[in-house]
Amino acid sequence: MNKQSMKRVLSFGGAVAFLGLAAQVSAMDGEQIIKDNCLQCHSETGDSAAPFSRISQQRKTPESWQATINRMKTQRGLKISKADEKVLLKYLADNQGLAPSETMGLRYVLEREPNVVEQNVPQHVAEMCLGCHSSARSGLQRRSQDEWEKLVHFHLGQFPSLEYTAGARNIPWFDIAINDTSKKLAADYPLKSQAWDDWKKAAKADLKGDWAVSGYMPDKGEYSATLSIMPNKKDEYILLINGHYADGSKLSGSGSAVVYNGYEWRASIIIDGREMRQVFAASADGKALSGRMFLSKEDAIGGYVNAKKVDKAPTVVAVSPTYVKRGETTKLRITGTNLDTNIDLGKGVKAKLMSKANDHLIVEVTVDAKAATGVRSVSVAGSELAGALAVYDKLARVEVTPSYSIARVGGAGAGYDKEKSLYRAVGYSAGKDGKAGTADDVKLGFMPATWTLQPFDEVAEHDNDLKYAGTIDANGIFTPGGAGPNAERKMSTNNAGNLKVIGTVADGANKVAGESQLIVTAPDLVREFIR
């Protein structure tokens, strides 16, 4: 790290200390902490490969282990110092975690992505588990057959009315859970796996250095930046971030991070005065980071981040916008490092460099009226980002994401905050078949939209949900109404509602709209580290 970077670290020392993630030294290792704190309920097995009963027979993500520790404290009387708790969490997450391949497709829970509609959920999980939590919660842990059975017993002991809840009282819930579901879970999510064995043996990358970052914040827009990662103690880092938003305004901040299990990046960082969280996964070679960054107190207000480690070679990280139209001239922002003027966007697309910064280029792009439509790569000085740019002739349809969402009332002195929802518009052009809405469509990416709300149905219109349930701003951020009874509504009901979110994209004179359903409902009073 250069002297200038180190001076910036010292100047940000107060912010880093405030975040509280810097290492706290404990003389005891994880096993000793378990022996000193947990053996009133657990026991030593005498097996060095699985030394502790009910603990060594599970593998989980850092969030799930934190939830377990929290439960031991609140429900089982565990008393443990903050320093020892951090050491214990690191020990469990490192030695009894999940391999990167075992979290693929389920990371939306770890990344706190709101309003995910789960797909392809196994039937036995859908029938037995989804009444209370996500399918991903089952998929992000691994247990022995015996431990999966004990989990069933735990559920019934902890929640004795479980068999009488909706969806469970019409079936022999316990018999199915203990004799069928637990066995399927043990087969789908086993304690022992080749992926885990391989990952334990794999060399773990050191993430220190400078990184080229591309991301998005709903109320700020897209940004490019350089993230400087400086070692503090083993698997702990001090962070500096400096860059620009798409409108040219500056972005800067500092923080600290911990890496669990060789790839699970967790950071707290203050950017432009706002406390934020980063939940990323590092690639096996340590050259890429990807995940989500969001406000610490508002999960919905965040966006996905891609980062590539800086070396001497040119590196393209992202392109924005991700589409250009035939016969038009527009500006592109190419995020990366060591970029020069040797820009290749393919046949029929000419690029002219307008400005250059450490973390991005601004390029004026002119597309020939006869340029081939479809997705193409972006190349700068030999660094190629495949499928980064779409050439199109006409916007055919718009999808609003998420397609279905929930927001929750709050505030108004209720003691809990409102839970917002975030919307973005994704554009598509028709493919070679010329028909919109088919598998042949070409995805253009996120496009700026005008946002409006409508009642979802006649009942919502009759109940005047549009007036009371909340509002949406120009950035696609929906803010629900206040909590508590509303004397203006029928029977003084609360500010719940059923709304239609409409995003309209202007493509020249052509305006195309998409829509999704939004349910505004009561607050979620059961808050855990992982759902």
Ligand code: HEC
Given for the second form:
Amino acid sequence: MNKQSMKRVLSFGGAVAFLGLAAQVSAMDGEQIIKDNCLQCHSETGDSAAPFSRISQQRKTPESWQATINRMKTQRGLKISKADEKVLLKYLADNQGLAPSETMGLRYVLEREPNVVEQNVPQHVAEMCLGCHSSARSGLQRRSQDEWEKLVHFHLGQFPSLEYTAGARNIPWFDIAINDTSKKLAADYPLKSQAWDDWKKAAKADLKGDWAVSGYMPDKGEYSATLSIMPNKKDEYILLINGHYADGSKLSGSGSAVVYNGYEWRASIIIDGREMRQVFAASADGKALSGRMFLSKEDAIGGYVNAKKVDKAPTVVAVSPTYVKRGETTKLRITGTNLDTNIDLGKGVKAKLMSKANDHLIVEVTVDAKAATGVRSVSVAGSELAGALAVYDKLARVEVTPSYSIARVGGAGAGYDKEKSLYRAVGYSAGKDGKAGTADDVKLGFMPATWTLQPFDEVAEHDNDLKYAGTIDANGIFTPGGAGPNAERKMSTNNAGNLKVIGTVADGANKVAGESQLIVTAPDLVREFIR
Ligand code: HEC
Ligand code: HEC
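Now show me the form predicted in complex with ligand HEC, since the one above was the form predicted on its own.
First the chain shown before, then all remaining chains and molecules of the complex.
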């Protein structure tokens, strides 16, 4: 198996039907709904620990439960009222979910992070399953051995041509899947786990209160805000958000949220007239929320969010930019609340308060020409954020993230949207050995860059991919070309392309560029989540 087919670049496509607001749920309601709606096909087992056939022996995320219920409706003929479906989803997600630790490292599919190249995919999953969807889809489920085997049967029953698809046609797919892959999945992702037993017993935090938020939107830049979370019904909240973008302009919005399984935060919020989704995880102590917020209509356009619960104590959430240069004076934004003027950026870095808002401070920072380089803490009013600020003397290297990405043509009356891709530049200084590209390089963080495209190789140059495949804007957002054959191109091929995305960062007069590969291709009709 070659390298290309071992990795799968994830994309989630445009609009997604999302989990609606949950209703107040008791276990009784959930079980009754199953009895009333599912038993014409499923059966009662008589085993109180696993009362319903096929339903009780699996645990999954709210999104996966929604996908299964959707399949019952669209493929199997389940009829269920909207109200009952909401209660059922909440019941299944709460009672047959994953512990927070069981979702760690795989949350990118829930967060709809575009262009993830999955890491550490188990070999057997890479060979057997990556042809159609992420490895995280199975990594975010827990099943009995029998249910992993039934999943294999389901795949072949549902997709009889599976054994003829690329990667499967040259191997006895079914034999391997049933005799080997399902056993390994059952060992790696078992139904019963200590983590889940512990999480079920754990007291769940109440998230109501004010939160200090730091985040990024590709087309708006970094922002800081206060998110007020107000209780509505059990596990449901009303939201208000107010804050500022990095350029000082105001941000405000309101919305609502549901918490599944004690920590899976899903919110709909309209900010400055745009409808967004939040997919966050709450920390076990209920003091941190983190995840991704993105446009409901275009989930590629989004960014990571970090929030800390505000109490009376001062809280520093983030610093931006995350680097300052020796011998220079710059402005720094410190996001957080209850911050007064006791700002300590360590030896050799002086800070002067310029302005103060409810969600951030602006400070003028002067860095001594001899200040120690490297990463240091930022402390304000006794609240310390470790490793928050890098002092550097020279930008040595720029990495463009993601390092490999796929955008997909669309629009032009094709019935599917363009799938954009987006880029950021991460700067590094050389570290103690003075050499760029070694293990001791110091990460400076995201830096502003100018964006350009180049053909990736001679073929791309010859085919003039640059002219047809798409364009990149000043924010690093790439928009692919229109769908369909293009009469101007050789053999009327479509607007596919193989490009280099080049991000150039100016460090004074010193310009440092980084690059990554971008494939522009046809749409992916298997979406990460089924609508
Ligand atoms: C009209 C028949 C029918 C009804 C009604 C029905 N199911 Fe199913 N269900 C099936 C069939 C057939 C399968 C096996 C194929 C599959 O997984 O899609 C299945 C499989 C499942 C599975 C296993 C899926 C997996 O990934 O392994 C779950 C869970 C499930 N159903 C839940 C439900 C719930 C909950 C309800 C009621 C709200 C329900 N079903 C109602 C026919 C039905
Ligand atoms: C031929 C393409 C294809 C291959 C190969 C494939 N899958 Fe899938 N898989 C799908 C599709 C499509 C769905 C969504 C089905 C639906 O809900 O309508 C799915 C659904 C799933 C689900 C969610 C089921 C649920 O309802 O909870 C899991 C878990 C899963 N696959 C695991 C695997 C594993 C493990 C392998 C490798 C052994 C694999 N898949 C190989 C296409 C594929």
